[in-house]
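Only one chain comes next, encoded as structure tokens, the form predicted on its own.
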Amino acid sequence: MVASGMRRYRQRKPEHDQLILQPNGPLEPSAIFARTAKLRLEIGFGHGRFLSQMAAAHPEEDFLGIEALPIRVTKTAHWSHKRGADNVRLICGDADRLLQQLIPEQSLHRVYILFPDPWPKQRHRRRRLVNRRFLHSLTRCVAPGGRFIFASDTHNYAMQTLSNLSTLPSGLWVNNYAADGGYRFNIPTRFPTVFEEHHKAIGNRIAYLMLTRTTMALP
């Protein structure tokens, strides 16, 4: 069932289609954006507030977004167009598969995974996106000096993500928040997502991770 506020995003307009990709092979960012620039990726962009605002604030960089729900892709295309963010391209599909098959090696400057589906029940945690295999694919795609930013109000998900990162070869990532125990809580953010705003409003503590990719080669 589609919420009443989302119904208007069922239909795409031509200006929205220009921002939505339907790739059938590996991406070539310089061809997609007709230039060479730093590339950021948000996985699971939801309502698109963060992605469209960040892209509008950084016109000198390019932004990719991956989301599983078509109606959210249309909504984000709408807001990106409205904000003049023509440096955004959106893909609808499974993030795990698309990261492995479409994103070139060492092409990403920043990767954001903000409030992924927490699958809070113990028996469902195997469905969480950020598992060991996913992090291996992510590491392949991030350029040296690039960053991985993760946020969740489900603290054991943040702990699980750190634990999975520790299974990768030592030296691939530097934890920017190592002095704080590996992650920080309730830090101020420039463009809060809809979910972040909601969780902070009801008093939930949000865990943030930030890691920097080193120059070490992935085995």
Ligand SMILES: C[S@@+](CC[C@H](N)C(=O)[O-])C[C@H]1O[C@@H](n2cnc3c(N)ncnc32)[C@H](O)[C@@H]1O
Second form
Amino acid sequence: MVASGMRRYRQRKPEHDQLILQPNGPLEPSAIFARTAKLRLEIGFGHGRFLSQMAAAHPEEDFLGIEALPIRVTKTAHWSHKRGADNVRLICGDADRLLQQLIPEQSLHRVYILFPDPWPKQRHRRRRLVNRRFLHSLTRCVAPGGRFIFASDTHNYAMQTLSNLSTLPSGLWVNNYAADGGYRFNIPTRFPTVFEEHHKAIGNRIAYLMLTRTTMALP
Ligand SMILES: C[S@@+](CC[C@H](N)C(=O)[O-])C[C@H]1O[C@@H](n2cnc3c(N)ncnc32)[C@H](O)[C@@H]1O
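What's the form predicted together with this ligand like, now that we've got the form predicted on its own?
Next comes the full complex, and the chain you just saw is listed first.
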């Protein structure tokens, strides 16, 4: 069922289509944005608040977002268009395929995965998006010095992500929060996502990860 406030996003308008890519082969960011700039990717952007606010705050960089639910993609295209963000492009689809097949090697300056579907039950954990294979693809796509930022109210998911990263050859990533034991909890953020605000409002503890890609090549 679609919430009443979302119904107006069932119909896509031409100005939305301009922001939504339908790639059938590897992406060429400089052709998409008609310039060469640092590229940030948000995976599972949901209602798109973080993505469109970040893009408006950083007009000198380009922003790509991928989200599985079409209605959320249309909503984000609507708000990005309203904010006049020329530097945003959206894809409706699966992030796993995007990283494996469509994003060029070492092309991403930041990757955000904020409140991915948590699949908290033990028997459902294998459905989590951020698994070993996914992290391998992500490592290939992030440029040296680029960062991977992850947040979840499901502590176990954050732990699993760090543990999966540790199975990659050592030296590919530096953990920015190593001195804090690997994570930080409940840190203030500039543009909270819809899920982040909800979890903070009900007092849930949120785990944040930040890692920086080194210059080491992926073997
Ligand atoms: C819990 S919501 C969080 C949304 C947003 N990041 C936030 O914090 O408000 C997770 C989002 O990830 C999307 N998603 C789940 N699996 C995905 C996949 N394989 N590729 C792209 N998006 C996905 C879902 O449709 C959903 O909108």
